[in-house]
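Encoded as structure tokens, the following chain is the form predicted alone, with no partner shown.
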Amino acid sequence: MLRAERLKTAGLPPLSFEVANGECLVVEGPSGAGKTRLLRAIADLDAAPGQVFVDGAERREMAATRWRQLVRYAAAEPQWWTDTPREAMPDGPQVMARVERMAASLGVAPELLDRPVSLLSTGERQRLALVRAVVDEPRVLLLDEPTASLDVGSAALVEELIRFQLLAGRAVVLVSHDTGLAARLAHARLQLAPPVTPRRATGVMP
């Protein structure tokens, strides 16, 4: 279970909340309203304060290194730091059989993980991110708009590699601007305001 209390990300009023083992919350609110900071702050990329508990333990109980294993945060616009998404995955036959796998199931064929990730599309790479992102089963998964980049036919794909984790157990935190995918995943909604504009002063000086 992911449980935060009392989470303060900038324009953001202190946050509280749970997200059951095997449950979907989708974050909701307009562009700026800080869905990504929130994502961010639980996977602790960014200071916040306030608690996030994962299975009852507190990310400041344990080191950083650590939460990042548990705690998984899927970029909207995933970075590599490697020429090949395969030098990007974890090591092992056996895992990496697992990515071949996972990449298949979305679509992707096994030789694009050795091709540079600069010949490869938007999409591919968003695919191939997710792959990297869950292949070894984090706890909690923090996606942010995993299926922008998406075809119709891939988007399902990755709808449904979601629905996998969720069975299997895991937290999902989820923002996307694909209500239908929203509304089909989604246990709970947790909605931000937008922010607010200051309004400029009128009137005649003294």
Second form
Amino acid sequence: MLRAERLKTAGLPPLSFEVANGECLVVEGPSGAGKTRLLRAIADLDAAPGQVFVDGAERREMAATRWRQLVRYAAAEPQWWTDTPREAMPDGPQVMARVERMAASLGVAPELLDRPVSLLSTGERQRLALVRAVVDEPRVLLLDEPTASLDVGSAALVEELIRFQLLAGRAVVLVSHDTGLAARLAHARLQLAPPVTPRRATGVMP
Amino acid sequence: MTYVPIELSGLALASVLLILSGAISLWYRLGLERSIAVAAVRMVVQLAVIGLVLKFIFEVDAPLWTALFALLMLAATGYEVTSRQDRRIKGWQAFALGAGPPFAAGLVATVFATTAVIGNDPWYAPRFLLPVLGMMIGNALSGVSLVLDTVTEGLSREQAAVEARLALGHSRFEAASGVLRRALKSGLMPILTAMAAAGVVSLPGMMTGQILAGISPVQAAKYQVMIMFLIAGSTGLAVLMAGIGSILLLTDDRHRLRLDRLAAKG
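What about the form predicted together with the partner chain, after the form predicted alone?
Below, the chain from earlier opens the complete complex, with every other chain and molecule after it.
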């Protein structure tokens, strides 16, 4: 279970919320409202005052590397640091078998794992990044626009994967502009207010 | 073979060549004559001052003055490295990161040389210590400059890829390993080139100096080889310290990338 207590990110009031295992919280709000910043703060990629718990343990009680094993942030525009996707996957023969199975379930042929990342399509990269994010079984998934650059068919496969993760007891926080996807998966919603534009000073007060 | 001193009149004669390059600038309207004149005057003043200061320090031969001069070199190193950076790290850390590694590594190599290799007595005699230290720092400084440039540039450009690794639970050094390796490589390149070119492309300055001072070329070559070894060692050490230090400064103990600690480009 994921629980946030007065989590404060830039431009947002302190937020408190809970996401039970097997539940999906959809974070909504216009562009610039701070959806990505909120996900990054939960993953502890940005410093943010307040508390975040997973199964009762606060993020500062463990090493950040351990925290991000439990709480996995999948960015909207996934990046690769290796030549091929396979090299960026966790090691181990069992893991690799699971990687190939998951890739296939998302409609990505296992051969593509050995193709240079630069030759893959945006959609293929996005789906493989999702595989990379969930294959080592984190407890909490923070998904930022997981279907943004996918066609309808692939998006349906990704939705199926998220559903499967929920059935497996993961807590999911989802940011998506796909209202259909959000409506079908959401157990709860968090609505962020539009960003406040800084008021311009019009006169000098004495 | 003896040492032949140069008279001031000789220097005046040599300056004719400087006037020649000024004349070229005038002839082709390069607009550089002013810069040439300023640079030349600066160079003369700097070298005259350093000559006099070193003469004084060698004569008093007191550890305190030697240490003071070394401190001056430390400050100059920090200034030189930070002023060369394209994207600087904010605050005093930039200075510490620029000055610390070249000076510390240079000092280690120099003390090693004067105690174990040259074996002059006492080991802190300024005549040995200061010139060797200067050469160590000067070379380590260019390596460290390259390292800092590569790290700040690399982390900014590959921010998304580094953060992708952090998000997967990799440590800050795992996430930055590609950038760090490239930085160390570029920092070690100048000394590699210098060793490869030594004696073939150009005669190293120190060896030239010793030969002009009447030392046998074989002896001068031996000295140069020792200096090259020392430079290689101290540059390697300085480059490593600067690489690790800059990664530590641009990340934090929660394994976050902290590009907010970089000053704006300029």
